[in-house]
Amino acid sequence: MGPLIPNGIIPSDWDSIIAILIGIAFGFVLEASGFSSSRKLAGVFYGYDFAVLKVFFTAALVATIGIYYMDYLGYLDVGQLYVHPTFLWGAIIGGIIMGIGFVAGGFCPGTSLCAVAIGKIDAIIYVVGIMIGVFIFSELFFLFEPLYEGAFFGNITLMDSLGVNPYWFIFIFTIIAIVSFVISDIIRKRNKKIFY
């Protein structure tokens, strides 16, 4: 019964070696998916293509089935699974700060190395960017950690958070999850006259 690395069934020496192939595996689906095309990417705001919100909505929508089914069966332990803690206000701000990024370099921090990888120059200055906002936070962490270890809600789920059981939340994200998709084609042909 999984996860298989908390029980034993893979040992804890291949966590770094698994990371790195599912790394891999994600970065070439992201190329393949031409997702180190900073106007691929920055199309989601602009309105003119919305493949990034159908591949990631997808991902999450299957990842979670996938997870709470395997839990149904009696293959995963979903109680074991390992929940990033959430700090609210770092959260809130980082993902602000990212969002503006994401806009202003048409990248998101694994679409840009994905992009260098390739030799894009756009994206090179873009991680170039990260690196410095990187080094300038962790030299001046003293600053910033009341912030960034501000409102700490421990290692909650969404579904914990909103107290909402996990089969009824599944359902109502496939709902909106449709509806984002109907709503974006909508959009991306009524915007297809301005940007083609």
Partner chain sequence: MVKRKVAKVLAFRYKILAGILIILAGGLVLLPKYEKHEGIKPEQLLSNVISPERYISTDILADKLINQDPSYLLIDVRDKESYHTYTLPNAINIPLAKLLDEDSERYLNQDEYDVVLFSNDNFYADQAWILCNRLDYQNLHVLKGGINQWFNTVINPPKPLENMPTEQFELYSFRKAASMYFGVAYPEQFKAVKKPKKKIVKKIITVKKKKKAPAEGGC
The other form holds:
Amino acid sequence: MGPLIPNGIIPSDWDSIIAILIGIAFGFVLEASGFSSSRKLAGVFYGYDFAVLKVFFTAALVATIGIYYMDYLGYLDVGQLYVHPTFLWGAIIGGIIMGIGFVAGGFCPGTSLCAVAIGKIDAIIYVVGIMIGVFIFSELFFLFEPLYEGAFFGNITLMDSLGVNPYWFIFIFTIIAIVSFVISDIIRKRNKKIFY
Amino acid sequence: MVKRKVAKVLAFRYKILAGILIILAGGLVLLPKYEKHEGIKPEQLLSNVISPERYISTDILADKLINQDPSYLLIDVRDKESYHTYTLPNAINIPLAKLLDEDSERYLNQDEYDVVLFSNDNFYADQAWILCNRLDYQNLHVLKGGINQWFNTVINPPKPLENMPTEQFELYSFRKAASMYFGVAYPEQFKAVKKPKKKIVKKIITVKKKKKAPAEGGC
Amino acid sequence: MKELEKTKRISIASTLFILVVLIAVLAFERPKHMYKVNSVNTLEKLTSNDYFISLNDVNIENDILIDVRNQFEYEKGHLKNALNIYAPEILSDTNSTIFEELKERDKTIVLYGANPDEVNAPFMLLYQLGYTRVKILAVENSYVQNKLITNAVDIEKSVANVNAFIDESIKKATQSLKKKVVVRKKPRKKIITVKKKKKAPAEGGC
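What would you give as the form predicted together with its partner chain, now that the form predicted alone is on the page?
Entire complex below, previous chain first.
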């Protein structure tokens, strides 16, 4: 049956409309859970608030478990889902840059827009920074091109590259997630409470 | 009083949620596994297979070829050798063994052409059709009787007997004309001999891959 | 108190989530028939060509003959010890149990019909459903004076070399033409003037 759009159950003309609806919902949830505050986001790195870690880890868990149940029951075909292609070095270096930006600015690209929406000045400056970065990147693309398109691994997932059974992988992943939640809670309790 | 009890239970809420996640993930591991259902339902496949809708007769195909209907794509599922000995004009060779290769999929899983599968008889072509039908490929047909039938009707049509109805004669004259088109010469036919045998130029057929709109993801 | 209100949302969300999962599981109905062999393996089997069996090789102890023609034809005449399962009904419950039982008893299912073409579809369906010990009896059944005649057939045998036939016909035509030429002393030759394609010499201009 699913995924709905590639199988033509929902025509692909609706892509943008669905994207907007999901985007609005995503933005609402981000704002409602306080993710438009840079202090909350940066809390992960300083050890006083692990909401970001918990939220994104839980979201990933719920999604994978749900998808695999749906796959098992025949409502969805995992093989048809889009897997983002892996460019190894591009991903590593990009990840480092994004991480630095995350700690320094206290936003990730999505939450910064969320924060702009509620009128935070730091977020506005952050977004301007993103735009400048985009501009520099596209102007100097010929320099970055070998890095950007190099070390291409195709649309692989961890299950492909490690060759493990996806079900066991999900189970182990769940346990890792819950252990990390417990550890993050312990760390948070040790740290001094910071009000923000 | 109730509220306090609820609050007591809810004090464990994160543990409960964590427990649910672990149980669900463990359930995935423990669930009995079975071979993934690939393609359409067996019941559906059976009813598709039983119906003779997939067959196209040699006469109709000859008509389409003579009129150079651009929407038809012929696929020869015999091996290479037989393909090189004789094949229908502009046919593409996809041996049965290579039917599920990625290159073949371009020709079979598309919605631009009406694909006609054929082999010597319709046995192998039928098998190819059934496999493709299971994978839910559309617009596939099978040449009824295959090359043998093609030979018996179009290339070497049997002369109708005197006492047969006129339709038979009409059919015969059509088939004879068709056979001339496909290169057979008749004694009473003068021109065809003089003409140097037209070499059938292999048309290059390009098939666009069915768009499976790749969804772009992003954070 | 505020704590409670916050948790309400979480618990509502989680109950909804569990509900959705429960509904999905309950609504799930396991299909009666499942493919057990995927198409790639089926194709391998098909190209191996070892699924044909001739009538002489049928072993009564291990092989079960199944007639896929309809009941009328079956009653008119059938091979010895053959069961009748009409092709469109092979997925019905009673027939499934028969196949299941044959599978357990390790019997080979040998299918036949009026001709091998007719058996093709049931054979492929059964094979893909996991009854891997299925074979096609390479015979053709016809009636001569209400008596069943069973002939062995070659599958997919090419009856004629079409190219050779075409060449032959051209040869014959030319030969008869020559004869005609001999008979008619002064043949009015139809002159076919083939215009030479003008290879337009590129005219330079301007």
